[in-house]
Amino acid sequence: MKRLFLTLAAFSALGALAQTLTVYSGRGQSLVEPLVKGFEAETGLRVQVRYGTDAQILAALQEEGNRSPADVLWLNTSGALGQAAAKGLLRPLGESLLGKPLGFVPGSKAWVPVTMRLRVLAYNPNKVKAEELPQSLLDLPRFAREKGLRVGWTPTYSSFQDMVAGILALHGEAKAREWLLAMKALAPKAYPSNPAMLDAIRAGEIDLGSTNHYYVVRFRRAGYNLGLHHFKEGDVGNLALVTGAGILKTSKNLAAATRFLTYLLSPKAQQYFVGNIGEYPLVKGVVLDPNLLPLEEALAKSPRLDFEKLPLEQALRLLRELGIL
């Protein structure tokens, strides 16, 4: 009977194959699944992903408590990541990770920024002249009313909710309430996703709507003529929305979780975010899409505030109170 001898390297390979990394992702499956598969192919690690909205993921973690199987938390917005950090769900990260991004490193040091999106105004250039568009998001209801334009919005989407939180942080609740009521008075058509809203602009069902820049970029890459408008520098309508990831305190796979975060910040993964999604990278050595603003110019468009402390709960409460959610 032949004996089977395994080298130490073989044992390590078997261990890696047997190990499963569990990721809770607020990022959409269609957007990031190819990247997850790339990580699996490169490392030999198996990744199990639970997808949902940021709010759904946070609620699941709250319900699971210390029993959660999650290793990595990967979310769409800094507001949700800040909530996770404030609730003590995340482990502090070291400088080997936090030193990689060019900006947006949170004060909590509990999660690492991965990519950036800007809020913009998408519009039908056959219905709206670029030079006539308002310079502030807060003037959008008046502009749409005076021009008789049809407006869409995505109130159930996390980035829209973060934008409302940005209005609260910069202008207070009275102004946020006034803006939301003025928008609601336009009888805007609500869409479950940004692609659905932009497709409605393309099809002529509505004329404009606030969205994330990369959705417009993706429609333009597909050959559709959609307008993209940046408001004046520092306006809340240009709010930078940072995606990010952290390691949960419940993680039993710290080395694998750290390896996953390191992969997200690698030039290869960052180039994927630019080329396949249209987001802004946050590390050096990545070729930008010519449809995007230079990174420094894009960063200057956004208002300056503590992105980790966006009052998301207050925004959700206000949206529910006004019957928008």
The other form holds:
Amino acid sequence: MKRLFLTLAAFSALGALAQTLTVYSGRGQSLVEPLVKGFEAETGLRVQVRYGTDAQILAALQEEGNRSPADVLWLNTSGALGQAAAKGLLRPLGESLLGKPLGFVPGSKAWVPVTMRLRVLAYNPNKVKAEELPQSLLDLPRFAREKGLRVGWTPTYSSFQDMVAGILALHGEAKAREWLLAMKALAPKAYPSNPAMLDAIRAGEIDLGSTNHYYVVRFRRAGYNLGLHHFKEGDVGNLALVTGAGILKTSKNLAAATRFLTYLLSPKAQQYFVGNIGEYPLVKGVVLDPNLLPLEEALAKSPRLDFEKLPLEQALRLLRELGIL
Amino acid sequence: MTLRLPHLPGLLPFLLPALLTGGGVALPLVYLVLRALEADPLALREILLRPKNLELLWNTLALLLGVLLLTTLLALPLAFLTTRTDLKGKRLLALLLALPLALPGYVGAFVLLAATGPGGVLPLPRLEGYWGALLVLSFITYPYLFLSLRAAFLGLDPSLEEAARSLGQTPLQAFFKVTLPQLLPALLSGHLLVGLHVLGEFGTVSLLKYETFSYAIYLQYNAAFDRVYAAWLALFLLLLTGGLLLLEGLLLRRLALARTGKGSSRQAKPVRLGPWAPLAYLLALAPVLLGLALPFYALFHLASRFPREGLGGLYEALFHSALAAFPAALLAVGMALPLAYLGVRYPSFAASFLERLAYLGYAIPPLAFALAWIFFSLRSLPFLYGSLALLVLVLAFHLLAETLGPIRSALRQVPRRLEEAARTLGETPTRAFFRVTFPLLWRGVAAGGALAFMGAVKELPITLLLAPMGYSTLSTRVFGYTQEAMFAEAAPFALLIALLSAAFVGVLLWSERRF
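Swap state to the form predicted together with the partner chain from the form predicted alone:
All chains and molecules follow, beginning with the one already shown.
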């Protein structure tokens, strides 16, 4: 048995010697793998990926310190990427990369946005008419109360918490508290995940709930009739959630890492994000399906704020204080 | 026998591995302290002294007691029914009853939650809060107790009970006065595993919105991206665990359970259930339904809502899971043997300290465990970093406690006299152990190994962070799909986890026949 271990250890050490690009990914394997294959085929480079949640990856990188084998960091949330930048894990990127996406380039210039998701309101079109829906997320509790609609939410889900942080950043603590209390007064049903909540809307258990746009897109692509509502331009209910990638300071493979980021922002890879999981691309020249807004319009929906510095901790404290988390 | 200086040379083959094991398990503790020392005192005060902690403490204890009670009510009668009665198909039943272990908690709770409540596929009220957490955790963890008790029932010497009966005790009196005390070590070690799970589990409680300590730790890592205060909370949780371990140690003190008679033990005559048999099946039905059938039914139902893309990598993931879990289980058993042997045969502060340490290692949140090993291995054994060997080693250290209970219980049932006889015939302690004691430990070793194997197959944070690059296992694939909410794709991998574990437990139960 011991000999087997030693042999295996030796093999993996040999593998590390070969010139390979190492990616640490908070995005799921099912999503990343086809893109990595495409990149390998196009460039002839070899890529190895370590998967985990954003938090796990970030913690692991900090424990590895300057011994980290990682070249590229690819995460789900701008909050986690902002943390990586603030902790000095990332190398500043050049203008050739930062100039590619159509928006959301962070102040730190340490990572580049790759795709965008929008917060939206999902609803049951048999219960609610599209033209009646409120123009702002902040009016949602009043609207639901007046119409006697049943509301769902996902307080444990990171994007929901980001949105509460967005309310804090844009409207201040008093307004955020007021909104959360008004929501709570509706006795909303809490769901552990967005698909569970959308399934409940589909099944008629509730009538509406705020979610990420691609979940609704996926339900629609599977043939379910769910309504998708965007609030007015710049409303916090349309908050953009940006995924992104950066190059680690420890990278010894700068050229390959830059190529990988460039590949993620190529129309071909961006088309894959749209087709496979229904996210918005951040470069031109990608075909969108009818479940998505035209790109210019989608980009204008979200309020502008510093996505790296969403007050997430304050949001969590508030949610816990009000007994929602 | 207590551990004295003159014993040391002969015991070296036990002491050395035991010390190494203890060191390996203690490493993450050192890590937690290192991280905790980085804290800013002011912020620390805010997080440690807030009144919320009392509420968390109360919630944690209430859940702990509830789950221990409910799992005992389930596991004790079921272990009895599947070992000591003439129930038909009891071996198959035992397999089904052990299988909820195969379902990772993060999948089970998620799926049950998605499937219950109005609009769900199951006609049940939504599982939430204390009662939800109590039910889900109990049905996920009772198999630890069940397997532990089964091994103990099978190792019981029936002559003790028969002696009690011959002295005029009713069967029930004999059970409580003679059998139950014999089961105490198994009961306690099972309780310990269940208890540690309840203390450490955050996936289930966070989904069911029940706030415990582990949930607070989880939030600290995941929402605040913070390792320092998470370390403090984890250390606090370890204090709780320490209390639990102390309690178990006190209860177990001076327990002599081995057979004293001559000759070899034999199997007890099965109790005839007669008209009670249907009731026995009914009792077994609840955990099989709630712990096994419903989660899988719900998983597939949820999966069927979405079209599935091609299935790739099933065999590879299966192979990888087995390749990591099997040696990890083997290694964990190998580590547990000297620890248990020293603890049972040479009770002393040092021996029980090492043993307790193993349990503490189990109670450290797996993410912290993995981070600690990243930290230390890169600084001292960089060539091991990212190798399968390291993954196997760390999994074994983490899961060691799961094997310890069954082995320890089995060891307590082996008469010391057999070993002493071998010693008087001139054998060293080591040779006496391997020639006399070890062959009698088979059942405990197998049960412990099976637990560790299943634990390794479904383990997630350690596997994600320490496996070789590109090494995807069944559990990392399930995680990867559920992360993107792709249940249809996750379902077959989750099913394979259960099947792999089932095959393992099946072999185990089948092998019981020979003894």
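What you see is a predicted model, and the numbers here were worked out from it, not measured in a lab. Positions refer to the first chain, counted from 1.
A summary of the domain motion between the two forms places the hinge between the two rigid parts at M116, out of the options I167, M116, T211, A84. Of the two rigid parts of this chain, the smaller turns against the larger by 20 degrees between the two forms, per C-alpha superposition.
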